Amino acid sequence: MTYCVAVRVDQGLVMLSDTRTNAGMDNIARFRKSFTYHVPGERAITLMCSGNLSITQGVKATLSKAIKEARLDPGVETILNCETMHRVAQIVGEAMRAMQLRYRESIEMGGSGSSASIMIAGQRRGGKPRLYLIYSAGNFIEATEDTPFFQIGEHKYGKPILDRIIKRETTLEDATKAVLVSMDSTLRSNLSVGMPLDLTVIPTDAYDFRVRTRIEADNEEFAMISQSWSAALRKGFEDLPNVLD
């Protein structure tokens, strides 16, 4: 299992993922689930993956192969040269569908699930920041003003803080704190999600990454956020009115 969360607000995009892959209680490994793509001054894109690892790695390999081929043949369409972020989502969806058609039957015959999801967040020059969620079939949806965030993987523990905090006018700083609290809540409640974390922040109209970093288990800032949030919850609970006489 995994947990990835992405937020789109007026000031930009915030993405956070864990790195734990769980194939059973005694088979836990670390794999990066967040990948960034950048054309300086033109576009910045982050992909985050959840679900069957072989499927999502196959999708990423397909995207990387096209990018490599485009260096020799500019006519090859890739997520780094296509015209819109919507087309980026289509390209990723097409790669997802191809992987599913090729491997789903054999994977499921072996007793495993082939389901996978990919979130795409980014902006290209001339367009607005966009956030998409790609499903196993290759179809996708886009985040809207009414639904400004997406989650994939083990999402239920980290959703309440997002529901209460994230609005289109939320600042980029507050959106970042919210996704970190969301992840902390998930880490505390589910052993299948684990450190380290990968955090990416793309400000609106920057076409670049303000933050692109890995948060290790000994990160002091994340520990402070976790401790401060726990203390605030305890204080809030103690201040609640009694309901029993």
Contents of the next structure:
2 protein chains.
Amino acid sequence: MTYCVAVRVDQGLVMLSDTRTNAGMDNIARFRKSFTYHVPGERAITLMCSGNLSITQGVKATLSKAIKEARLDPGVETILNCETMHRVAQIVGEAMRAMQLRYRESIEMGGSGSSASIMIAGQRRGGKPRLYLIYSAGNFIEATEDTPFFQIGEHKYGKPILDRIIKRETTLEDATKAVLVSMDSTLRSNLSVGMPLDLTVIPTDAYDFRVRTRIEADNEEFAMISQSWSAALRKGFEDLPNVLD
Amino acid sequence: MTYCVAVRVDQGLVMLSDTRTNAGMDNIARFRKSFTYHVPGERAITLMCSGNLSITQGVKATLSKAIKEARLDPGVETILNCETMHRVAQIVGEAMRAMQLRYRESIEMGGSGSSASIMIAGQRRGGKPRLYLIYSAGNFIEATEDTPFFQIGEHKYGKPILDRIIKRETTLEDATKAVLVSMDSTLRSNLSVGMPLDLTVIPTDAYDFRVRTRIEADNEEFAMISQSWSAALRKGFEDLPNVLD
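Follow the form predicted alone with the form predicted in complex with another copy of the chain, if you could.
Everything in the complex follows now, all chains and molecules, and the chain you saw is the first one.
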């Protein structure tokens, strides 16, 4: 499985993904699920994938092929030169739909599932930070003020803390801590989600990444977040009023 | 949906369930999912259900019918007079299997699911406190020292806190607080789980219920647990080290 979470607050965008892919618990592998696209000073985009790996890798290959072609023929539309983030979501959705049309039937004949989802978060100069969730059919939804975060994959374990913390006014610092705590809870409760993690932070109107890093299993800052959170939960739990007389 | 959680620690058993049943979000109803069976001084048992309501009600009807019959004919075996808690689990499993054999095909023909699960927790004089999880096929597993709690229904939201807190040495007081906090997280994140709640606590070697109560939406103790936990999480979150420089 997978756990990816993306947050859109007034101060910008925060994206975090794990790296564990498995086809059954006896076939665990590691694959990057976060990918970044960047035109310095003009746009910064993070893409995160879950679901059928061959489908999502196919979508990325389609996007990359277009970007390569556009170097020779600037008329080719890509996620790096298209007009809006909304158009970026459409391009990714079209690639998703094409992959599903090509492979869905034969994948399902083999007894596997072809479904996949992709989150796109980014900002281009002249637009606002945007966050989209693209489904297997190529259709998509956008995060709004009422729903400032999206999750894909094993989302339930890590949802309670996001429900409590994330609002549009939440700072980028707090949003980053919240997605790390959300991931920490998921890692502890579900073996199919695993370290290392990929974290990106795109501040509003920066058109650049403030953070674009891999957090390895031995990362001290993440260990500190994880331990502090454990201690806080334990302390908070101990301080709860007793309900048995 | 449903959320039921049952814990077996050295000091005894704690069971908590919600009461929301829905067949689609536009058809929400309230049904009790916890049921208690008691022979004072000899055995105390709590049964909790999730899944297809007609199936689990049918299982309960089968158990009750036997108990009624045993009043006239003490030779009839029931969950109140059988030899061990293991036999209680078998009897419930047999009732489950009979219901599935009778209705599964016609339920599935109508496009619904017949699957259901039942948790049985209790102790009889001469035995230890036991906790069983019974599946649709009538087979069952028992909670062990390594896995001291079971959950059925919407279990993922509330699992992280149980993973952190519940060990076999956990006190009955702490286990009760933990299941309430676990339910609180689930209630906040999933609309298909709803108040009121049914809580039972069976201390080891008491053969009786220390707590057997319904917690209504306006219950002050639960509200205090919920608020204290919110405040503790918020405080703990604020105290986390900052990861962005």
